[in-house]
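A single chain comes next, written as structure tokens; it is the form predicted on its own.
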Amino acid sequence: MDGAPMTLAEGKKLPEHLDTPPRAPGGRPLVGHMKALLADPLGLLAALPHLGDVVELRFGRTPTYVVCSPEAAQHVLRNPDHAFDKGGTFYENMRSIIGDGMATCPLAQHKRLRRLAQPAFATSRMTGYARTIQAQLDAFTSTWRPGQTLDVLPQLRSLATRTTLATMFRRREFGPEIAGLRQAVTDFIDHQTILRMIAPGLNRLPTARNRRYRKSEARLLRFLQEEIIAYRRDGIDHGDLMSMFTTHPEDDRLSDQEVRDTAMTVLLGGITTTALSQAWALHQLSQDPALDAEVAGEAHAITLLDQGRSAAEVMDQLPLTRGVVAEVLRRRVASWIFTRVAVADTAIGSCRIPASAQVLLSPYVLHHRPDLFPSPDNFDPHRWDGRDPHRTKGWLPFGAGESKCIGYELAFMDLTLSLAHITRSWRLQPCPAPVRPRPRMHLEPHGLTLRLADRSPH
């Protein structure tokens, strides 16, 4: 490309003098940084920002450009010159799981899908969803007993499956089939590893694990197709997400395939990120009895969703709990890595990015920059006092720009209300087993068990 001006997707010319991004040390012949990524992905990524705003890694012979500054990340995500699109090995893998929903579809399709799905996530519908979530919390936690030891992540996946299905499908009650759906979702989640993220062809091998995964996929797709048919047939707004996905006018609506892919995205994303974030939050509170008591006291001081109160009113009275959620989403962000692809020769800041290059964004990297978040390894919910995380530079658990997670308001509300509900009645005491972050498709708390104790009334 030397000697010829580079161009953006919009046809604008780039400066002739651009830097080549620095390459991270430690790459090996043929495999590049693959071994380091598999051995310690968080350590590898956390070491990059001091090298520059954009740093090159290699997986095999293919360069990947890691974005390390909030300005560079915002440029890629907001994409003012249409120079980037969803793509790369991460999205190849995700599309094999959830199709072309809003999280994975090319940006050319995204705007229409988002416009048609957006009414389902309107602020005016949040109180209805909140009441549904609270009812599921009441039913689920009623089975807990003092002294019981919880294997936390499976428990919270089960809870998140119930709440996500209930907010999506209120047309009917779920009976015994919920156990099968929950297992199908678990099989999906457990199937995803870093190696499969960067080598999605592994999913096509004829292994027992892949056969189980495909069986679970078929079960979920069959369930969704049956629900789409039922919702199309009755045409009633049940106050849930699926009603809003399926009741547009005939000449301007999501197709059955688009509804299915959108529903699969919301179902798997809602269950996975909600359960993981709840688990990290409870782990953190179990480590800090004083903070735990403060959060419980805040929840006790208000009436939750009865007496005609709206979800927004309740959220306003839970500032510390919201701070805990914001800090969990910063320090232990579930979606810790995703990619874009350059659709034309372009630049990020002063760095040259060639067409077809894979660009890797990691909220984990940005969330642990001390210039953005002082003492980033400390858990400090009070750093959010009087501060809106959704407007904070560098805080990107839901992405940014036009492709920001459409359900971010619902997800944040669900996490806040769930944490308030659980801490009102229960203290979760740590068990001696060590807990460590395990980066897979999402950042998991590996080995987390907690013991239930009654919360003494205030």
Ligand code: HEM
Contents of the next structure:
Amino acid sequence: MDGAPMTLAEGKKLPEHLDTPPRAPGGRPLVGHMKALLADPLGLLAALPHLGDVVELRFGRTPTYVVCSPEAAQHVLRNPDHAFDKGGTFYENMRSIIGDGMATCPLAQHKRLRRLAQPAFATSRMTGYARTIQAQLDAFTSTWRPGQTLDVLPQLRSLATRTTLATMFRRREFGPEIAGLRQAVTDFIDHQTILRMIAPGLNRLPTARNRRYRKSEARLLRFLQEEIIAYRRDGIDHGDLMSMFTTHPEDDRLSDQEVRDTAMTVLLGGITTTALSQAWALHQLSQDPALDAEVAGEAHAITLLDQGRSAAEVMDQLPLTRGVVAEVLRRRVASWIFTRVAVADTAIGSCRIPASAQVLLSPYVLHHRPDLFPSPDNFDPHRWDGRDPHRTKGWLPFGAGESKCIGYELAFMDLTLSLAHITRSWRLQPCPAPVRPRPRMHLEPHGLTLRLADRSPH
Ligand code: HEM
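The form predicted together with the named molecule is what I want next, because the block you gave corresponds to the form predicted on its own; please supply it.
Everything in the complex follows now, all chains and molecules, and the chain you saw is the first one.
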């Protein structure tokens, strides 16, 4: 036995015999593993499953437990004993940037927010969103020219900003103000360094970067408040997310503040992750012309949307494209880490976790376990042939449990449609500069530029 027996949240007794999780080697006095995490975060994390299902890292005084097996991750995310809550440095950082919305608030407030926002993401609304996304893709890619070199991330951030705004606010057309909204997203992304995740207090310092973000945040909040007033006034379902966030019975509805927080989360969280995943997908296709041609071969299916078919029917006709998306979300998962905090002494499997400890979840670690995904460093969309990623053990790009990404179906569809749309008309050729994964708050393809070529050369 290791120490005194502990009591779980809700009075359940913990087993008497619990192990202390192994500590990762290489920690230094005072700073612990901070230096190693800053130097090579992916390398540090990928080595941990060899040590155990739960492994301790140290950043200063608070212990951090990294969850390395799918069972342990499911336990923390599904949280059957209510022993974990949103918290830890990832969420402290997020809260200090975007406030206390659905994604960041404690679980006690989360259930109600989630219930009220969920109808906006119902499967029955996906066909409408698919049409909106399709129209944005048409407009956006119509400005591309053969031979043009794309600075991929800014381009795709622009595209994701447009499609997200259009799925959120169908009531109106966007004019020049889209540049201001895009700036707010860019300023948000500037905040997403690993250092800020470890030391969220940095967001409160009076630096030029923080002031710039607060200015664009204020502009975004003003815009959202005006929209909330307009949506509440007309009360019409415009087939978008905002109509659903603002239409509930008087006595059971999201307050203006809650709608603003939810909209901020969707804008800032959804845009970044979607753009990064699209960028990784285009990078992968540019590396493999045969796969690229195969994906283009099924892309004509997107025209079915114009013929009145549903989003589900179109998705059915894009099996390989869906495989590419599932594989991108595995190998280059945007949300490579996020955290929880233990609210009581508890256990993960046979490992003792003390109250207040931080728990670090890393889909990246799980997605690179060779026992779950053979040859994990190979990009192989065919590993998803006939297999539903959403039912695959250890595939957790959207998390799991009550806080699983509310936009997962929309995001998966958006990624599939945009890939089909782009490959149908364009071949993307790699540029010589090396592309490397850069883990910040999300996993970025650093240095990615691609050259556009017509799919059918004249
Ligand atoms: C590839 C794209 C995306 C990825 C990889 C992704 C990933 C995630 C993950 C891992 C979480 C759960 C974090 C946790 O449990 O701590 C999450 C939550 C969330 N995501 Fe996404 N997301 C994506 C796109 C989107 C989109 C498009 C939207 C909205 C339109 C969205 C809205 C949200 C919201 C509101 C939450 C908080 C849910 C809750 O706490 O109940 N996400 N996302």
